[in-house]
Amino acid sequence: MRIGIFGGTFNPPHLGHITAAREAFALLGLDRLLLIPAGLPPHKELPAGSPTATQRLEMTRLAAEATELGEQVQVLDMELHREGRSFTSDTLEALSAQYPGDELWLLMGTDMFMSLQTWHEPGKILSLANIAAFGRTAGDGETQFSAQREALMEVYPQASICTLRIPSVVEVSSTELREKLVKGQGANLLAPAVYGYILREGLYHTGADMKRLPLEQLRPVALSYLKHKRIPHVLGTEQEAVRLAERYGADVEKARVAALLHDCTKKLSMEEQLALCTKYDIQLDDLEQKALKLLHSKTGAAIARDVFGVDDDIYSAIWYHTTGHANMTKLEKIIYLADYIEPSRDFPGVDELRNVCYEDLDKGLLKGLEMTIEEMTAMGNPVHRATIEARDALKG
């Protein structure tokens, strides 16, 4: 197995680190890549009110989502938790001792490339990884890397070092991208759900305050909380729920919002929804005890209003948008419907429902409660009494 480790303090981890990675991956032929977040890096120190290390391994572990490499990608915190300085040819010893046989690749930009004689235990580090060089700017070219390379081959003849060029590289520093931070700037170098983060967790002195968030802010936020695969369909929502606001006189900006939050707290386990549940006093009902599926509409109403401050009538349409319930408000149906049928959904019948939706809203609730009890029947699954009575209250 080939696999490729990218370390780096990752403050943040932005388009560059990803751009690189990815492309890193595919050219190489890798069959994993690591992401490892440094501890106390030994080449710097990490700027006075950095992230915590927690906070970094999150933004890594969504920066890791965003290069789209699904499970062949992992994001390790080995170096946070040792003690001292994050030296690579410990990691490297570590990682050799866990893949033995494998075959390691060492990745890394152009200015860690060039210092690599500088690094503790270089010749450690040669005879343990594979090395594989990218240039960080457009500029930087094999002329650079050419003489940097002969000149290690020569200290060390059992090197092997690759170069490589990235076509698509993302010219972006760290320290620069930090700065534009401060200046509420820079959100188009990282992927949406890490710039995202960085808000709800006020980082790089960005204060945006949560319940007053512009649309450009409140969306990225959004997708913080979902993981990656889940981010087609939140947005998938969005655009639906403002298409059927359109259609049928609702606000559309409370159905932009509702959908955004809808699913914020979808990827929780049983137990922090149960956690979340006793935080905000929810109660629930025998089934929702049991099924993990009902309990994020809960949790996400909760959570949307008391982070983001949201109205009754947002959190109404996203507690009631996995059951339904009898009498319910336009918003409510929309968002409801808009789950159900957005773009990226394809199971029988969704074009039909489409259809219905956009003739006539009440025919289109019908629809979808019915398809939802047929469905759960079929598979021997209990149907929530909430969706009942909501298709009663519709067929009078």
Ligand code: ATP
Given for the second form:
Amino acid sequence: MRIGIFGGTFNPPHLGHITAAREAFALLGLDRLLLIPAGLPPHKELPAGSPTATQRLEMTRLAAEATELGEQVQVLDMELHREGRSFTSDTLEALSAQYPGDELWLLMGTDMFMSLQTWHEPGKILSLANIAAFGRTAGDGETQFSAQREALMEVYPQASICTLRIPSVVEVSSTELREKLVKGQGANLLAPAVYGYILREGLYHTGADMKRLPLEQLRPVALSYLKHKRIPHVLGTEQEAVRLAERYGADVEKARVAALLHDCTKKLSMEEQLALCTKYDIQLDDLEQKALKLLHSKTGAAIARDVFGVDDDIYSAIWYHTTGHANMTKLEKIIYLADYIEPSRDFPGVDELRNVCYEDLDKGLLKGLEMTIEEMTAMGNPVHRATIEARDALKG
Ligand code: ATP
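Return the structure block for the form predicted together with this ligand; the form predicted alone was the one displayed.
Zooming out: every chain and molecule, the one shown earlier first.
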């Protein structure tokens, strides 16, 4: 197996890192990529007021998901747990023991490559891993790299050094980005979920008020709560909810906010969901106590209200988006259906359901509820009583 190792302070991880990681992965034909945030970086001091190790780890996890390398990319916290300075030679020693017989590739940008001979135990590094160096700007090139490669090879003739050109290099550094973030800029240089995480944790003096977020901040914050693969679904639900709200004269902004936040607790485990139910005093019936899918709508509504200060209309639209209930409000119907028919949904009958939804909201809702009941029954799953009551109320 060819394993790439990409370390850094990741304070914060930006599109330069994500692009370099993704493209180096392809160019080197790697099977796995390990992103390793440094605990105490040997090359640079963490500026005062920097995020905690846990926050840098979480940002790196979100950035890793944004590489879209799926299971092939992993974030390791090994350096964050190690005492003292984070030396790459120690990390490589541990990884070569963990992956005996595999090929290790240490990835680095221009600045790191040009100073490699000054690192702690460079000989050990070069004996344990192949080096893949790439430019951080379109201007960094072979002239500079070849001289350094030759100088290193002279001292360490056994070294294996390859230099790459990252085709879509993004010219940014974390230092520059931190300065931009203080001034309310820089969102375009971050994966949306990383930017959202920075806002919600109030990192780098962004100081956003979670209860009064403008849309261009609410959206990335909402995305930061999700697994990467769920992002198209939530953005699709936003789009569909806005369309339905316009079609039926509902409050477009409320529809948008409810749609963006409707799945904000979806990625939590059963244990985490239950802890939130206790925190927010959410009462659960027998079925809800066992069904994770039924819990996220309730805990999501609670977070939407507590963290983002949404009003009762939005709260209840999120609360009922999975089961529905008898006599739903217009906004509740819109969120229930937007979640069901948004553009990335692709199940048999979805187009017909979409047509009915835009002909008549209640007819669409009835059809959606009936399809759910049918599907759950066919799978042998119990149907929540609120869903049956919603259907019966519409039929009655
Ligand atoms: P700083 O501003 O503190 O120098 P940084 O942007 O260099 O931060 P690090 O986390 O220190 O970020 O970098 C980790 C690794 O990513 C290093 O090997 C660095 O050379 C590389 N790197 C950083 N920015 C880019 C970029 N824009 N393109 C390609 N590689 C990059």
